[in-house]
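Presented as structure tokens, the chain that follows is alone, the form predicted alone.
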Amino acid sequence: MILDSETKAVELPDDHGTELRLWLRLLTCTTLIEGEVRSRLREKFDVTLPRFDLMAQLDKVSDGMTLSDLSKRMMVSNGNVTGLVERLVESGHLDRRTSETDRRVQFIRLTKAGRAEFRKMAAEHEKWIADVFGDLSPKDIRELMRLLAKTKGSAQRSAKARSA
């Protein structure tokens, strides 16, 4: 029998410390949830989580954004988001256009039609999210809130003090 990291790491608690089986739990908890979203995004709407996450950025906007902030907000490289843009431009779901003052910057929006077929998704993305996390009171989402809020907190600390 085949066992993930999380589960060797609560059978064998001795050979693991508390910290690292909350990150082996918080990662397999990450790990199963993308890969349900991008199952069922592949699926229903043949869209990969990437286009998918590209077009959640633009719907927050109407006048689009740069390619530079958009991978900015994704937290990906400008090639990345590149190709990304590259085939949703494609296939009709973007628009591009170059900016009146520095040629050398692009701003891509939404299409009409790339706004109406991300809103689908995004509703029924919505409601796999709820499915997910449908064992879960309001108490228990909140104080996991609460919680993770800490720990993103203690992360950012780290890493600053890392690099300092």
The other form holds:
Number of protein chains: 2
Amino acid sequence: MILDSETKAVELPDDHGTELRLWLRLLTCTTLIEGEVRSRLREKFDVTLPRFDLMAQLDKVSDGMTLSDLSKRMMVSNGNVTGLVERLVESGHLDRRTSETDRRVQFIRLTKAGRAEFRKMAAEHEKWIADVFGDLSPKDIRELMRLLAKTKGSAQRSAKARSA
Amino acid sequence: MILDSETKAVELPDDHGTELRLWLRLLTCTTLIEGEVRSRLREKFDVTLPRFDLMAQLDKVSDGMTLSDLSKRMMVSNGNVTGLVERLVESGHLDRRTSETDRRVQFIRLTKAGRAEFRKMAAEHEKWIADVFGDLSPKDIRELMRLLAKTKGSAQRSAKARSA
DNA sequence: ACCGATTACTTTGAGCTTCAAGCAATTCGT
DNA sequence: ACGAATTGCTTGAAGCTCAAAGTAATCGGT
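Structure of the form predicted together with a further copy of the same chain, given the form predicted alone:
Complete assembly follows, chain above in first position.
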């Protein structure tokens, strides 16, 4: 308990320590898991996480996606995607094709080989993730999902307020 | 409900979809917040997030820290820290001093100016984070803290099991 | 006291990432 | 139908990141 000069109980002004600790814990969890996934992908499939993530986005659709779509979904910059796609086309995992109706637009797809390769990796990946969260009960998972959804909403609100 | 060839109800084998969705949500939250903090740091203080993180580690102690300590605490590679420290010494934020008793070891400290600069940034940073989590009730925060602690433990167990 | 193992740090090479600036194609207002 | 804004993507510069290999100093067992 803290008392001010007039001997009244006061709160510490702007004590946001709990939020900060929460953020650090969230960051630690993500870094930990991300690092683990990164090593395993490298070790077993000799692929980087960004490449895997990009292929994961493309695997969700059958008919391709533009670079901008990829950029938005992966939450990385446009220039970043340009380079990643370039390397993945080079290695034969992806296929690019210019739009007929808008010559600025490129549709990116997984090649047959690329999709097969990705599916193999994704199956393993899913098991790793299940193991990573293995100590959590179904109830824990549901609750965590709910709280993270709320967190996401809150963060978006905060980001939006700034940029507005 | 899925029926197999003998018309018996079966579970999808190894359905770890919920864990995967949880992981993606966790990752989204972190990426979102990290990106937000990154822009604000750049915008208001013209500093990068890794530099800020490194200074944050050093601010916790008064008497300095070795490169290895920094590397462990920040969960990044040794070589990475070498470069970061180099640039921060260059810019006058840090101070390096070789150990008397072990000439391999370097003690890194914030300079007076570096600490002052960091404190200013940290105060703002704390407010941003409070705002980011602003929609969560105190109870939400407690619960999220608890579940993330459990997640961290689980992830560490999983990582350890592999490397063993 | 020596030699092998370990520890602290640096270097290197490849890849990832961002921001900002730039180019080309399209869309929109008038 | 013209020019201005917008959109989709690429480029360039700086910085971050890692894994692996390298160097130097210390520690430990004999």
